[in-house]
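This document starts with one chain, in the form predicted on its own, laid out as structure tokens.
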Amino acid sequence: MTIDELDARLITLLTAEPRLGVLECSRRLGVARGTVQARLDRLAERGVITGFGPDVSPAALGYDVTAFVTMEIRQVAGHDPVADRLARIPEVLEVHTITGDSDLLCRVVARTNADLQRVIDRIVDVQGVLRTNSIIALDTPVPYRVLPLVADVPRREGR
């Protein structure tokens, strides 16, 4: 499943304004409406485009802290029952299984520092997690990103 430097140049394109049209991105690209249709038809069909809504700010909606909390986890049914249960905290924004000392990675918020420690506890409270551990994050120099893949996948392909 790979891209090609036109799939790279309309990706590109509804990354810097997400609310081009379809007509609008065909005249910019230099090909046809039904061109540009097509190919947001196929790379969300693929699952290379996961979605077209707004991406929205934590912070502007109050929650200004973020954290990574760590988990062990009790093993005798698996991730899936402790992820179904974290995924009903609002503040749990994603959860990952992970390598290492511990299960399961989940990147949370909160509105404050003691709010947080509510959130933590909720966490805690989640049937099958044994220990947590937290990270607060104090700032974003590179945040969540995927425009240099798109970008360098078509030079890695020689197209």
Contents of the next structure:
Protein chains: 2
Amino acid sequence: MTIDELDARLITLLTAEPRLGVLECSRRLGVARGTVQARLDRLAERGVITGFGPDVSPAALGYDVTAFVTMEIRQVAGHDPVADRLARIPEVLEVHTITGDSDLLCRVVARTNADLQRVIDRIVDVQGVLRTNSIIALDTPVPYRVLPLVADVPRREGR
Amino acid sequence: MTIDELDARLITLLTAEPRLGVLECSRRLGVARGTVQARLDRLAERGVITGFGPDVSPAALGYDVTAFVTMEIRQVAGHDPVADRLARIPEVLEVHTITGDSDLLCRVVARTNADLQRVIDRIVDVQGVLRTNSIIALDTPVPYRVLPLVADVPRREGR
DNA sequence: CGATGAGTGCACAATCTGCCTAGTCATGCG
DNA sequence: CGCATGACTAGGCAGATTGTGCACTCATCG
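Output block for the form predicted in complex with the DNA, input the form predicted on its own:
To see the whole picture, the full complex is given below, headed by that same chain.
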């Protein structure tokens, strides 16, 4: 599944100014309104654009500490029951099963380092979790982004 | 900085149905339109909502492999020059400076495992990078989310 | 008590959206 | 080659929404 250059320009435009309407987009991109509508519909249909949700900053809510916690789990139980329980902890923002020494990697936030301890305690409390290892993110020189990827795809695919 | 229960409901609603307009939100939440507008403006102003960008799925673009790469860097140079160069690699979606044995943690995507090798090679090529260690995310039982946190804040803050 | 901030209801003009039609153009296929 | 198909353009229309302003109420606070 791929996108062309117009798709990339559309996504880039909407990322820069998300509140733009379809009509305004068509003007900026120099194409007909119907085209923009059709493109957006198709991008959503194909799953390239999964939503337009508001991006909430945990830091703005007072969660200034971000950490990555890897953990070993009791393998007999499997990943899912553990992941389900982790999902019930609001501060756990993301969970992955991974290769390597550990079994799961999750991204957590907390209000302070002391608060992080509380969150980790909750994680350790989860049944099936044997051991955890925490890495604190001190700074984020490159925040999550997808734009460069989007801009790159049409190029790689031969326009 | 905190949010109240109405803010939380608003964010939850918009996350569930991002294409809703202000008017529709006010109807669903049972408040006046002006209130919704004022809340949104304030949330954006305070940085709680940083944007409404389209959420693009790398997987839908063919980037099915996600990995976390930790790396040691030549400390004398500092983090920033390295982060800047990493930022030029489209497949690098996120970079953090971290505590622990390594200095940087980044999230990368690739089309295949073989393609991941190419991406890692590009990372290793970055000046200042001494050693890397890759962990592949096999599955993501809990995809990135903030909603539980948003719903939790008003509760913790005594409504 | 008066000031202030927040929310409500209402109104108006300007705009945009959803939907539809018709015509053009390039591609692919029998 | 001729035709069907998909994508894009250019308009059009009715209805809904947005941005903005205004007057009024209510609760909090010094």
